[in-house]
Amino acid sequence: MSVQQVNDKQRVALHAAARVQHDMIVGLGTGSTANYFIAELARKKREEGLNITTVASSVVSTRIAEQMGLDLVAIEHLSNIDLYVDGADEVSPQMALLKGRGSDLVREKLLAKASDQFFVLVDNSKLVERIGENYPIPIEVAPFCWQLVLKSVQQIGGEGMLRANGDGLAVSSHGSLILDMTFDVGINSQDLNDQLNAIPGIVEHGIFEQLATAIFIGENEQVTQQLK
């Protein structure tokens, strides 16, 4: 596929895949941009002999990687990985991320934290001035205590409720319920990250603070980057 034929999502995926080296353990994100990255890794393995091991952040990315012939290892067998590549729902100027609008937040943050490098692939529509500007903050909670957690989150200024899914409640791949919460525009992501981390009963939340190594941004047939 020539550069002229690709869209911005594909372009940042190719940009990231070009940085994958032999014998790396590579974490695979989930979503349309991550799918382009997975496809390019499979092509490089098939056509260029790239030797890598991959670990997936979701059932979806596992199935795609298997279908494309990539070698996979289960996350429980790893203590660290060389590189994790995924998208994000929002990216702030300070390189904080909002993730987790899907259902694999715990695995995504585990891989991001365990990686030596974390590349984030976005187009310019994902750039915001503050985390929570366009979307609520997803907060995974243990089902038995969601009301207690909701009360605690409300006490730090959160507003919201459990995420619905059709006629029922949304459940994450980890088996958690999900609170979608908005917060006052005056609170920054670092403070909110710290406050949420301190609330018992929260399994994980969607603020990825100081985890990204590089942000690759596709816009107008070019790739720009923010570096840590």
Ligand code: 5RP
Contents of the next structure:
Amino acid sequence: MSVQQVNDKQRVALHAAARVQHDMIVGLGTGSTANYFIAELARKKREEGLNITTVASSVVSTRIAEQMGLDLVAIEHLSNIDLYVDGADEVSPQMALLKGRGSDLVREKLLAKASDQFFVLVDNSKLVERIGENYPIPIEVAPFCWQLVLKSVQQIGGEGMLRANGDGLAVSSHGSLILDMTFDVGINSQDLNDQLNAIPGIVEHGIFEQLATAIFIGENEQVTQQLK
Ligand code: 5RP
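Switching from the form predicted on its own: structure of the form predicted together with ligand 5RP?
Below is the whole assembly, all chains and molecules, this chain first.
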């Protein structure tokens, strides 16, 4: 790949892949940026003999990794991961993240929590002053209790509805439904994280607090980084 052809998302993906070492267990994220990372790992395996085991954060990234010839292990066989690399929808100055446009929040947060290092790959369009600035907060709910959860989330100031998918509803790979909820600009992500964690029936939500080790930001053909 020539330097001229590399966009900001690819650039951060290459930057992260250069930090992957032999014999690591590497968590694979979901989305267009994570796909560049997966492709680069596959290239390094093919051309440089990089020896790694990968674990995917979604059905989509499982399929892509399989097609590219990466060695995958199921999440249920692991208790520790060396490195997880994924994109994000928003990143705050305090390194809080908003994730979940891909609907698979449980696996993404499990990998982020279980990993020794979690690298987040973004371009500068993802940088925000506060979480929830550009996107609603995705909240994965058990289908049988979605209305009770919606009411609880409304009681803490949320507004929104179930995420649609065509004529139907978006469903995670575990069969959860997704609520997309907006909140008053006054509420900070840490408080919201705590409040959502306390609501029964929420399987997981898209605020990732205190989980990222490093944010790699692609901007003006450079990669800058923010470290924990
Ligand atoms: C999926 C995610 C993605 O990482 C996030 O949506 C960013 O996607 P992209 O790299 O395509 O901009 O959280 O659940």
